[in-house]
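First comes one chain, alone, set out as structure tokens in the form predicted alone.
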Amino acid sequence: MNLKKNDIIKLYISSATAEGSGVGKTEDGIAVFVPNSAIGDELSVRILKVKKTYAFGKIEDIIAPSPARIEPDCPYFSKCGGCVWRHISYDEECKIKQQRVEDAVTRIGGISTNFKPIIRSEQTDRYRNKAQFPIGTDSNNNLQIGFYAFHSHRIIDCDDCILQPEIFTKVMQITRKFIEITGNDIYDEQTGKGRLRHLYIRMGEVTNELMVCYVVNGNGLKQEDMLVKMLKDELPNLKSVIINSNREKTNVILGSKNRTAYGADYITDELCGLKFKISPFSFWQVNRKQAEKLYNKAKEYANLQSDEILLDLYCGTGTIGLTMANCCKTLVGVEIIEDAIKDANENAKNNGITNARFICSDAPKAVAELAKEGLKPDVVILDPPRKGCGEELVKTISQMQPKRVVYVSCDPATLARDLKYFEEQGYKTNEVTPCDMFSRTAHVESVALITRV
């Protein structure tokens, strides 16, 4: 079959990609990637782009739907770049995520290990405690507040996202009304002009405390007092209104400076029985209930004893390490973000934890310095960003010879790569457990237990 653009072919969807597209193969083995398709679909597909060994297409007609296919429950689903699995059952979504983790570890890492069933979520909607809404205008200068379309910076205007709590929708409505009344100008990514860039919201699920943060290209907004009054009048649980200044022409959402326009400069929430302070810059898992399940699994893998030293790398505000501090002799946390370290120290103090020490440094440098000090951790917790740890850091950690390494990962591919590096350093991957932290999206979290042979 010589595929060409605009050809219409019949296709059976047999697998799915990490980004959420279904994959089917033509008679001569060309893989065709089709968004919004489901494993088991028989489709009529229009070819949009052709490469040497693969092609991209879109659904023209569903000839026979997959048994896993359901009716999407969100009007923005096919446009917004957030959810990718709203058209299939939750059982099917969990199967795909489980397979994705297993395939990455076995194929990329070349590792044979024990895989536990994915930790499922009891709540697949309204679970997020954080949202970042870009603010812009369309070609007719109409206000747009919502989410970026898939792989673009085109804003899909959104009245309500069903991954977010309903109160976030209320904040969006108040913000729209404020802009309409005051005429605050909207930031333009192309020119770098205009003021209001993003609406950023956080909420404590247990405490119900609400933080509303506006990212501006400048020092503030016109008639901020009116905005604060509008928020206070309609949001009884409002604890904090922050103005974040970001004057850079960049895709990074937050700038480096915050100013408190109302209330406190932080909110608090609870996790695994501890209270945590959350500022705009703090890392805090967006799904608290699933985070508790994930951290409990990590604690089980760590299997800490009362005389052992725990090293928590990429510790953020100290959440994972502090939930384990009562099980070990000493906790040492490392994080490169200064504000996060301040919060970590305060979190330890507020929870009466006296055996914790936090260091502001990047992970490789800190590990090297601690090794020079002669610190020999018994257990290392890793929770790196999407890019993972990398070979050099794995080597440095291995030289400290911890008995156990617990690796929390948000990317199966970089997890698999790093597990391979650990195995090359004399460690073994004992077990991997996927965890569905981000239901209806393509993302999947995992936790792995690695032991020294």
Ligand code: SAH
Second form
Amino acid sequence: MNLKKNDIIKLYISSATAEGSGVGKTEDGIAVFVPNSAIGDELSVRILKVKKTYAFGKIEDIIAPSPARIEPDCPYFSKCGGCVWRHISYDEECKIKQQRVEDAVTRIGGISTNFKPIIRSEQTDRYRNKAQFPIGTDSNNNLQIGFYAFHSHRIIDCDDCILQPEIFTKVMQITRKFIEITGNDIYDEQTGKGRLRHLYIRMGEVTNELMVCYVVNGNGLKQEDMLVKMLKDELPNLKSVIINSNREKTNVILGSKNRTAYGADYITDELCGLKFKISPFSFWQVNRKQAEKLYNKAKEYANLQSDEILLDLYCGTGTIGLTMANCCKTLVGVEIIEDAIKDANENAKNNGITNARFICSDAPKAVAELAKEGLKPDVVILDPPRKGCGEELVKTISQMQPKRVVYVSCDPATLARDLKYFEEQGYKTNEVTPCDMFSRTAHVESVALITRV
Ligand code: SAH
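Next up, the form predicted in complex with this ligand. The previous block was the form predicted alone.
Below is the whole assembly, all chains and molecules, this chain first.
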């Protein structure tokens, strides 16, 4: 069969990609990627694009639905680029995520290890404590606040996102009203002109403290006082209003300068019984309840003894290390964002932790220097961004000969690659536990225990 654009074919969906697309194979072995399909679906599919060994299609008709299918409960599902698993049961979502982690570690890493069942989330909606809504206009100059469409910068205007707390919807409403009243002009990504770019909201789940941040192309907004008053009047838990200046023509959301328009320049929240300060630039886990479960798993893997030294790399505001500091002799944290390091130092102080020191530096550079100083950590925690640690850092860590390495990862593929590097340096992957921090989306977190052989 020679597959062509606009062909209609019958397809059975047998697997899913990391991005959440279903995949079926034609009789000739061509993989066809079909968004919004479910494993077990029997579909009639329209072919949209054909490449040499694979093709893209869209659902024309569902001949027999997968038993895992459910009715999606969000009007924006399949339009906005956020959720990909709203049309299947949570059981099925967990199964897919488990498989994805196991496949990556065994296939990419070539590693055989013990996989624990995914740590499930009790709350699969309204679990996020942070949102970044792009602000723009459509071709008729109508205000659009919402999310980008999948792989695009087209804004899907959105009244409510059910991954976010309801109060964020209120902030969006106030923001819309403020723009209407004051006529503040909206940023245009194409021309780089216009002022208001993004609405960025954070909330402490335990403390209820709310931070609202506006990203502007310039120094401020017209009638900021009115904005603050409107927010204060309707949001009794408002703790901070920040104006972030971003004058660059870039996809990066936040610019480098913050100004506090109201209240404090930070909010606080609690995690594993400790209090944490969170600044606008600092990383903070978006799903607090699941973060606690993840950190408890990391703590179990670290198995710290009172005379041991802990090195926490990519430490953000110090969260993981600080929740374990009372189990070890000393804690050294490394993080590249200066504000996060300031937060980490204050977090240690505010929680009465006196055995911690934090270094603001690029992780590979800091580790090389700490190795030169003769630091011999017993346990190393790694929690890098999606791109992972890389071979050089794994080598330098291995030269310090820690007994245990606990790797927290948000990308199974780079985790698998780095586990392989560790195995090449005389370490073994004992166990991997996936954790669902981002229900209904394609993302999956995992934590791995690696020990020196
Ligand atoms: N462990 C923290 C943060 C994890 S997110 C927590 O659980 O809250 C990853 C962190 O790595 C971010 O804070 C980011 O700023 C930091 N980071 C990114 N690249 C880095 C680098 N090259 N060196 C050190 N830290 C880095």
